[in-house]
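For reference, the chain that follows is the form predicted alone, supplied as structure tokens.
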Amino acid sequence: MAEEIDNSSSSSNKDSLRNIFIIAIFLCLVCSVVVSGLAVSLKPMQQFNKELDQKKNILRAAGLLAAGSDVGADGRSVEEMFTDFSVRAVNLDTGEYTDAVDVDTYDPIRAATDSSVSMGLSDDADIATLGRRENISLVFIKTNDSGLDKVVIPVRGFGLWGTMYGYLALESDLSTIAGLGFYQHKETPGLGGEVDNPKWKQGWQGVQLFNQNGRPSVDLVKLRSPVQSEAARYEVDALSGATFTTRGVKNLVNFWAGDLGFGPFLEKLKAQQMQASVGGQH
């Protein structure tokens, strides 16, 4: 009898909230372990990827790569085309490049974020809805053997849902456009997520950013201007159905290409441009 009341005991307390609690413990603690171990370990993956598809959507704003393609035209990889491309920190105060930060860890929007390393904007001048600007951004820099390329500058902005995430691409004559691709938005399908349709974005090859005053000019037009007309080098066609999405990227294109954003960086390169053709005629 005392032996069968002994074993009773002995099961009770192993089934009891205290043994569950410890138990329960041990096995968080055990998972906790493990997964902090997989997050470490796939970092270094994980931060590999991010980059790799960085570099795609650069080359692909760029025309450069096809869509859903991981090879170039030419055969080269994504790693062997972005080699083209140098990637520079501006000062978007003064067009200037600048040291001050590392390009190859430095996160331009996070950076916004931060009241000591960005600036507030007006309602009047966030024509993109950003309510702050980063002071020091990226430029990616493709040059070949005649020298200056393309050039293609990160751009964002509100649409209709969310901010739209991309790259634009200028031509070397830093005026003509040569693509612009989002890699991130929240925009509606079939509407306004149609900023991902490849045949609207080859409208947007050989549209003139700035207007014959040096100003950014870009429309979006439910009806487009006759061919010949000074008008018609500016405009792409809107969305359809998607009028605040097709507001959104009209503003940050411009908004990007204007005073507060790029400008005065791709006026100093035109000027450098402008200098080194006129030396090399000497």
Ligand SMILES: Cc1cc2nc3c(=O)[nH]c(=O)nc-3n(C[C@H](O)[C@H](O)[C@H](O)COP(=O)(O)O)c2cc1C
Given for the second form:
Amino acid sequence: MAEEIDNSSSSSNKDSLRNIFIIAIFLCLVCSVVVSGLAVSLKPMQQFNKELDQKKNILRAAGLLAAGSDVGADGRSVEEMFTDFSVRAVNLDTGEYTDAVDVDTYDPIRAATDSSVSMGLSDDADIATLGRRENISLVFIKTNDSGLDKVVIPVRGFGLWGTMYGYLALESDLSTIAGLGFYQHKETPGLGGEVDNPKWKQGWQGVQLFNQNGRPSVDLVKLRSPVQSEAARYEVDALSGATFTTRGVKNLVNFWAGDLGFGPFLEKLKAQQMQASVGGQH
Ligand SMILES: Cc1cc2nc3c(=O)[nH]c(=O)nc-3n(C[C@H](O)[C@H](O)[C@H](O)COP(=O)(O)O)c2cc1C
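In place of the form predicted alone, the structure of the form predicted together with this ligand is requested.
Okay, now the whole complex, with that chain kicking things off.
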């Protein structure tokens, strides 16, 4: 009988409010240590995957990696193929390369939200509905044995439902489009979401970004001009049932090719290329 009383008093001790609180706090501490430990230890892996994803998107825009594939046509991995590229920071106002930022950690999209390193765009100039534009961006340059092979620039702009983020790749003449691909957007699947359709994306290859006066002139049209006409050189098919997304794509491509985008940089690079080819002939 005395033992029974003892047992019941020790079990009621165990269930006391104080013990419940101690156990709850202990469990919370253990869980938070485990969760924070996992978050810290997985961060490098997350960063690696983010960078790998960015490399894939750049290679895809440049037509070097098929959609859904993780290896190039020659069997090389994404990492191996990306060694052909150099990543450079560019001052968008001057069009010059700059060492003012670390290309490994610099985020142009984040910079565009910081008024000390970006500029506000007037309504007239802001055809891609960005609000602000970063002062420094990144370019991805692929060279081969004969020199410049491809240049890939990051592009973004508003569609119907939100900002579309992608890459535009140019051939070595710096006007012929090698490809365009979006890695993030909110457009409706089957309508604006057709920006991801490989068949539509193929239509960008070979299109001229600049007209004969050097102005960005890409046009997305419902009815194509005659094949031999000048206008046909700048035309890509509009997305059917997605007028807003179509307009957004046209505007964002022309914005980033223009004076407030990579226009000054592409002009400088073109001049350098010409000088090098003239120099090479002498
Ligand atoms: C649910 C829903 C989703 C839509 N998504 C898009 C879209 O992603 N992009 C777009 O341009 N239009 C979208 N639209 C259509 C537009 O509202 C508009 O009707 C269309 O852009 C007109 O294009 P059209 O002139 O080629 O027919 C959507 C409409 C609905 C009802």
